[in-house]
Amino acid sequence: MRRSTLIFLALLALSTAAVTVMAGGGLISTSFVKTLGMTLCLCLAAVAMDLVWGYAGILSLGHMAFFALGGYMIGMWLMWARTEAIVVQALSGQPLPPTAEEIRQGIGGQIFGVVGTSDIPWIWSFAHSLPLQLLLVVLVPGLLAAVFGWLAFRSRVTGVYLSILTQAMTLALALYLFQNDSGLRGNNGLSGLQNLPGVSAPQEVTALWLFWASALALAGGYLLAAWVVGGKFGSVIRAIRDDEQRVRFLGYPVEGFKLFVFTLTAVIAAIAGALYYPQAGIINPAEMMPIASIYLAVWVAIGGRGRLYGAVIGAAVVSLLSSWFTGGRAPSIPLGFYTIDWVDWWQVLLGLAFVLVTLLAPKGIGGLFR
């Protein structure tokens, strides 16, 4: 574990590197920039994945909520301080200064109007400060993922009911941010997360910024798994992942492991998630679906459960060949009688690679290195 978490910190750094050296010389475009950033903050989400799944054994079928989440907490913060400063300048132009008060009802008018509505919800009344909205990326989905796993877990709910006790928990809550009267502007999500406020570099020195700190993050997550891991601890849950009666048998608290890894791989999600979506630029409930977990538990069977750099390389082959086919650089494949377009068959490949895999070579890519 300590070999491999080396070579991976090397690459890497090397990698990170070698991304700025090109952005800078203009070989690489800031849009690409913005997608390997991207593509960083899913391969920390499947670390927290594989951490969950790969060495505890517990199939969660709703972690994407989490990072979903994180996203939530640092965009209102990204909405309403972009807002506030649109507002105030437009104000500014009055004979007497605006009060709060006023500045307050135009934030909410500007934010909300989309929804038919300039009240602003109690949830946003943190907005204002970045740093409460980053202590919320982290307590929120906490918090969620400990009351969610101590009743399922206290429960002793396992296996393929755990998993689909995940998944109605993310359909749930994703069915419920769909409406307008959710506070986060239902359907139409929060938008314009790429804008930074108070930073008037431009956009491509603002994509290297975040691409770093998604490589930092990225850095991080993957040593705190690898220590996780290779200690007792990650002994103990190799075990509960193995024979969860027998490790309960043998005095171990298996509720208390299994909830204190759940909880642990959903704030590491919600962080990833805090440094997706300003790369991405927008929000919205759809992001949270279960699909989009079921996508996670993918690249993560793809990349080779149980190694983390597995799911490192699982997340990253797989989310850049999906930007490539979906966004219409694949060439397309004449027939003559049907034409194979990439942006439709995209998920069919995806679906049969997942296939091949668990058939052919059940270690994943990453089972190849070992």
Contents of the next structure:
Amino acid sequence: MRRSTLIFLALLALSTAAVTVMAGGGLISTSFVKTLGMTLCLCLAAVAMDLVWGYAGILSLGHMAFFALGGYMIGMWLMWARTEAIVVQALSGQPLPPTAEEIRQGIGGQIFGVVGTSDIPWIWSFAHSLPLQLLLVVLVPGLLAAVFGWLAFRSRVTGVYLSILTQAMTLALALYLFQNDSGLRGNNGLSGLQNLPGVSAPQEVTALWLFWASALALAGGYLLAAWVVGGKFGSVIRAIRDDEQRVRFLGYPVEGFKLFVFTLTAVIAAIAGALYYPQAGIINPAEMMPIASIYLAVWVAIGGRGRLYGAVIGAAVVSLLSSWFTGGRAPSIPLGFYTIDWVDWWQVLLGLAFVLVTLLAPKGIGGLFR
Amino acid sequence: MSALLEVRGVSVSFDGFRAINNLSFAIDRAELRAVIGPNGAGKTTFMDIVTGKTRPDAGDVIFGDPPRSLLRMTEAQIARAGVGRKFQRPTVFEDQSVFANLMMALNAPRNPFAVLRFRPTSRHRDQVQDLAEEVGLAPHLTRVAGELSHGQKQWLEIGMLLAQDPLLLLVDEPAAGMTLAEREHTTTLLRRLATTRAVVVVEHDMEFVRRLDCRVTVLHEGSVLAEGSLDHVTADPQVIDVYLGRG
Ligand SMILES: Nc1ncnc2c1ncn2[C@@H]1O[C@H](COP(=O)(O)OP(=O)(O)O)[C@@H](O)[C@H]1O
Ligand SMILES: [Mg+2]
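What would the structure be for the form predicted in complex with the partner chain, given that what you showed me was the form predicted alone?
Starting with the chain above, the whole complex follows.
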């Protein structure tokens, strides 16, 4: 194993332990634990982005679509199971025990009332089952990525055209989900996801569980990515990034490699999303708008692409700073004639940082080490 | 025994311009062949067609034993069938070590899942070591290819071709940018290689071609103008016309 991988895992374990201790001692709030857990999920998505862009050279600007799809898939079960418990509770006062059909109707009315129906869309067929819905977390984004990638790579769409195509994909998906009859509650999205069904532990405890799960997922994803890029496979995808035609003349099926990396990273992003949204509590189609995926690319660029720890640093630093600046905690700067309000000016600062890193440190923050 | 490579009546046009015009010729299994011709004669395009980079408008390209048409195969399939190519300017992966470059080229299963599971054994390492020695890069195995001199990059690329162990080797202007000593080394190597496989060398430099001492095909405007020994073709009035006419 490479030294940087070991150092990364050690640091991750240390910070996880530190957060756990501080949360137990009441030094950090539950909502901050959630913020940190979500940050770990974003770091995992950034590792996936680094794999597909930094190593294989495929600038996907649609990977947050897979992230959000993963969130939707787990969200469906969370919402269903919790609503079911509420409905059963409400009907328990009646003289006769409720039939399965009555419970279904109750759930349908509760979940889909906001979009003016109580019919349960067919895509919710598996929502009652956690194992099936967990399978969908992997299968739905994985299949979408495989089909999209197969079509795009087979036609040898590369470079900026591929980036535009991935943007179109995530935009189309978002616009579709914004519709009320998409089956996923339109712009309302799914909510109440922070309540884990069947768990009576309070939020400060479940927040830690999800934080640990996120840390574990990041460690696993990082190890997997390090293994993938560590051997000859890593050599080949970096070669594809630098000169794919040359790689073809070496006899490697370039399209197959791209498709593999694209699909694998989509699944990693989906798993990250499935852990993120229970901590965020809510998901809606705006999460899939192209800007989210552009941010992901910006984090990786700032952190340093082609280095897994660079991606993690970029995602952690930028997303934590972002929530600090936009959370109203950063003090405004009065200039007399004008007051710099960070909620608005953070974007400008981020844009500036991006330009500066691109110009002055093209290898990103991660490139400053070694 | 049939030829290893047979090009039959191949034509290709770029925006109405015929770069290759009804080109036909054949290469034997263990043959060294030089292809010469003025700039724009279609030499590189011919290599593009054989390696699958460019699809011809007409004709057929037959290769191997049993003979198969290359026209339905992808670049990667053609490479795996045994066609190796050395580019005009050295193309190695500058970001990676000499070792990684050679290891990538080494004959081994090429599909993503096999590559993912691949871990080099001591046999693979020995093979890479031998190749590096053969092309004079043994002391540089751990260096990043981008740091090598122009000549060393040419050698690395030749080493990668040897690692692929192709049946047919297409070499585009190998002497460009090489010192006299390197050229001599290159001709020796190419001639030795041609004892076990077919080697086609595209070259401008007549001195280099003379040293190769092999059959020569002269291309002009996308077709064969003359073929035979170097003395034979250089005595051909048409060939003289083409070279002098272009000045
Ligand atoms: N992709 C292409 N598009 C347009 N014209 C091309 C292309 N490739 C080659 N040509 C033209 O075809 C002719 C033959 O080119 P080439 O095979 O490179 O010649 P050579 O290698 O013999 O110097 C040239 O006139 C060149 O301009
Ligand atoms: Mg040429």
